[in-house]
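In the block that follows, a single chain appears as C-alpha cells, in the form predicted alone.
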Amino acid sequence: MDLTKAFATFQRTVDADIDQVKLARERRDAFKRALKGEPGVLEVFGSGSLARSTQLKPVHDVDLIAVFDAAVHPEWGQVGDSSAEALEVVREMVKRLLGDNEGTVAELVRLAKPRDRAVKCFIDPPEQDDAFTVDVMPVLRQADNTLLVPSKRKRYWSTADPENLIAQVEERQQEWSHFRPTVRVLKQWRHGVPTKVKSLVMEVLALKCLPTDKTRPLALRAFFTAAAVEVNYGVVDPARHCGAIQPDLDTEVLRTALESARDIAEKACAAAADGDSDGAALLWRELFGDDFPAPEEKSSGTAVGPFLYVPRPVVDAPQG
C-alpha cells in the first residue's frame, strides 16, 4: 500500500469542505467591509483557526478583531464597566451596519449578543445546532503592538497577542507545506481522547513538538513522542500572555492517550521501515480510526487472510 496515498486520502476526510470554507471567509470579509468604514475603527482581522487555516469541519463560527482609536475611547482600557461599554458599542455597530432587517451595508446578522470578550453574532438562526456566528471582539492596540481585550465578567481589559500566534503557524507552514494540514488532523484526533481537550491545545503543542523536516509518519511520531512530556509541563500561551490554554484539562488523561498514541506511531513506522506497508496501514488506521484507508485484499488464490497484523481492538485506542 502506498502509505502517501493513504495518509492523502485521509487528510481529505479531516479538512472542511472548500465550499464551507470559503462561505466562512465570504462572511467574515462582509463584516471587516463594513466595520471598516466605521469612525473610530483602525483595523479589522480575523483571528481563530480559520485565520491560521488549522480549522475542523464543520465551520460554523468566524473570528474577527476590530481594533478601536483610543483617542476616541480613551475610558477603554480601565477596570470597571469599559469593556462592558465596548462590547455594547460593537452590538450596536453591528446591529446598524449588518442587522437582517436593517443593515446599511448587508442584510445578515439576526442577532448580535455579548458575550464576556466578543458579540456573538447569529447570522443563522440562534436556535439552529450549529448556527453560523461571527465573533467580533473589540480591542485596543498598545505601544509593543500588543492588544488590550475586554472581560465584561471580570471588568478587566488584559494583555494579549493572536497575532503571535498566526504568524508563528504561518511560519511553520513556509518550513513544511504539511504542518496546518497535520494540526488539523491532530485536532481530529483529539476526538477520541477521554477527556475535554480544545482544539488550540493541540496547535500550541503542535508549534513545540511538531518537526518539520520529516515524512508525516515520522513527523507525527516524534510529535507523540515529545508531546507526550511536553504536556506535562502545561500548555501556556505561545505568546506568554494568556497563561494556560485550558485550566481544566486532565494532563493525566491527555498524556496516557499521546503515550498510547506514540506507541501505535513507533509500530508503524517500524512496520514501514521493514517494507510492511499494509501492516504499517492497518496501524495507521488503528491511531485514527476507519477514515483511514485499509489495504486492499490481496488476491493471492489461498485462503490466506487479507493482513498479517491483527490491530488491538479499538477499545484501547485512544482515539475511539
Second form
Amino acid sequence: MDLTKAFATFQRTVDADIDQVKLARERRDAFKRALKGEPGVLEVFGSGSLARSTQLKPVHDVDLIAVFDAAVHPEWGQVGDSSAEALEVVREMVKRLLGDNEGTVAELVRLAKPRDRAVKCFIDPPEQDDAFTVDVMPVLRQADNTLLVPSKRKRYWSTADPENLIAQVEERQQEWSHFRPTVRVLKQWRHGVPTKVKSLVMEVLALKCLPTDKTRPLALRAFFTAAAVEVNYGVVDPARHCGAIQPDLDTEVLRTALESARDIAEKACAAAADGDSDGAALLWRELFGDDFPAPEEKSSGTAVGPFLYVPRPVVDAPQG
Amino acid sequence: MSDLLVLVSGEAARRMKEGGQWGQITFRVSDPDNVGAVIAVSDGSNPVMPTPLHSTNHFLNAGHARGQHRWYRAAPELHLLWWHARNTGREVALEVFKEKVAGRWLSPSAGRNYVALTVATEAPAEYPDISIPEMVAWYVTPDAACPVAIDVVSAEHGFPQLAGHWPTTHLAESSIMLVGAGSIGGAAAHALASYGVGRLVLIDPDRLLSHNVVRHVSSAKHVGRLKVDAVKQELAEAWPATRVDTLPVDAIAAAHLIRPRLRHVDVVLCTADGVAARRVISHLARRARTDAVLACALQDGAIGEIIRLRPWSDHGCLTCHREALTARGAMDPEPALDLGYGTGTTHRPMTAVGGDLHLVAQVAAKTAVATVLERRGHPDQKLPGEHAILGLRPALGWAPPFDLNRSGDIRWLPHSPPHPGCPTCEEP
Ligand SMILES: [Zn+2]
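Next, give the form predicted together with its partner chain, keeping in mind that what was shown is the form predicted alone.
All chains and molecules follow, beginning with the one already shown.
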C-alpha cells in the first residue's frame, strides 16, 4: 500500500473538522470585535492551539488574550487583589457586550466565570457534549514585549510569552509543511499514554525533537527517539518564563510509552526500507491505532501478516 | 621507488580553474618521497603568486623549490587519455599532447623535462558516465607525456565528505567537556574529534612529564608543556574542525569554574584519576542537568570501566552506583578515600598499558557521542546499558559483575537507582 496516502488518510481523522474550526474562529472573532472597541483595551488576539493551528479535534475551547492599558489600570500587575479585579473587569465586559439576553454586540455567552487566570465563557448549552468555551485572559504588555498574566489564586502577576510559541510553531511550519499536522498526530497519540499528558507538553517536545528535514515516517522515528530521552530533562516553557509545563507529569510512564513508540517506529521504517509497505502500515497502525488505515487483503485471499524480520546476510565489502 | 605524486592545494586549483589558458607553476619537492606540491602559480605571463600548502607544518615546507613548470587549459579528451594511460601503464605521444592543450607551449628538451598540470572543467560529452578529473598531471619529456598521480585538495574535504552517512551537523553543533587529559583523556580527545564533535573543553592542571610519554597520545616533543596545551595543538593539526578550549585547573579545587561551563556542554566525559574528582564531576553534572560519562581502568589495568550518569529521576549518581556495587559485595571502597585532601594518593600508580587505556578512551568517546546523538533522534545510537565493563587483562576470581574472563569482552549493565537521602540525587 502507499504509505504517503495512508498517512494522509490518517491525518484527516486527526485533524479537526473544518466546520468546527470555522465556527470556533467565528466565535473568536465575535469576541475580538466586541472587546476591541472597549476603552482601556489595546489589543485582542488568539493564543492557544487554535492560534497555532495545532488544535486537535474536537475543538471545544478558544483562548483569547486581551491586552489592557496599564495607564488606565495603574494598580494592575501588583501583588494582591488586582488579578481578581482584572478578571472581574473582563467578566463584566463579556456579560455586557456578549451576554445571551442583553449583549450589545452579540447575544452569545450563557455564563462567564472568572477562573484563576482567565474568564471562562460558556456558549453552548451545558447538556451538549464538548460544550464550547472561550477563555479570555486580561494581560499587560511589558517594555520587553512579554506579557504580565494574572493569577487570582496566587495573588500575583507573572511573565509569560505566548506569542513566542506561536512564532516558533509558525517558523517550523515554514520549514516543513507537515509540522503542524504532525503535532496534531502526536497530541492524538498522547491519549493512549497511560498517564495524563498535557497537549502543550507534546507541542513543546515537538519543537525540540521533531526534525523538519525528513519524511513523516523518519521524522516520527526521530521524534520518538529524541523525546524518550528529552522528557527526562523536564519539559519547560520554551520562552523560559513559566518553568515546567506540567509539574505533575509522570516522566517515567511517558518515557516508557515514547520508547515503545520509538521501537515500533524503528521497525516500521525498517519494513518500509525493505519494500514491505504493508508491514510498515501495520506497524504504524499498531502505534497510532485503528484510525491508521490497514493494508488491503492481498488478491490471492491471504491476509496481510505482521512484518517479520528476515535476517539479511552482511555484504563482504570491507572498508579499511 | 614509488611513483611521482603531485599535490595541489585548493587555492592553487582554484587559481588555475579560474585563470586563462596557461601559466607557470613552482613546486616544492622532496626527492626521497618523490612528491611535489604546487606552491606558486601564475595566470599567463602575469606574476607568479604563492599558494599556501595544505597545512602550515606540512613536510614539504622543508623541500626544495623548483620553478619553470606549466599548467595548460586542455581539451576534455586529453583527460580521458590520461585516465586510460594511467590504467594501462602507457604514455601519450608528445605531438598528441601538444595538440590538445592551449596557451603558450613550453618545449621540453633533454635535461629540461617538466611537470605539466592540465585543466579541463568538462568531461568529454561522449563519456558522460565516467568521472574524469578536472585537473590531471603529466611528466613531459621530448618524446611523450607520462600520466602522473595527482591529489587535489577540495573545499569539501573533511567532515562534509561524510555528510549523509554520519550526522556531521548534529555533532558539529555539540560540545563536550573532557575532565582529565591523561592517558585515557588524551586518547578520548582525539576520538571525540574524529567523530566530528564541534567543541571540546579540556580540563587538566598537569604537565606532560617524561614518564607519562609511554602511555600518552602526546609524544616526547611535548614534555614539559601542560597536557591540555599539548593535546590542543595536536588536535589543531589532526582535526581542525574541532574547536578546543582549555582550562588548566584541578576539578576539585576549581569546581566554581567548572560549574557554569557544565551548563553549556552536552556531555562531560571524566577521565580523572581517583575517586574524589569523579565524585565532584558526578555531583556538578547532576546539578547542571548534564549527562556525564566516567571512564577509568580498575585492578591495575585488568578491567576498563565506563559509567554513564544521566540526571534522570530514576537514575542514581556515582555514589549511589558505587553503594549498590558495594552492597552486593562486588566492590571495595578506595582505601585512601577517607584520608584528608592532599594526604591520599591522588594518582594511581602506572600499571596499565597505553593501548588498553586508549581502547577504554575509544569506548568512552563512543558512549559520549551516542548520548548526544540519541537525544538528537538517532535510534541507531541507543546503548545497551549505562555501565560497561571491558576485559583488558581479566583474571579469575572477581565478584560479579566484574567476573569477565576474556580480553576484549564488553559487558553492559543497567543503571542504579538513586539512594534515598543521597545529597546529590535529591533535589536541593
Ligand atoms: Zn546519588
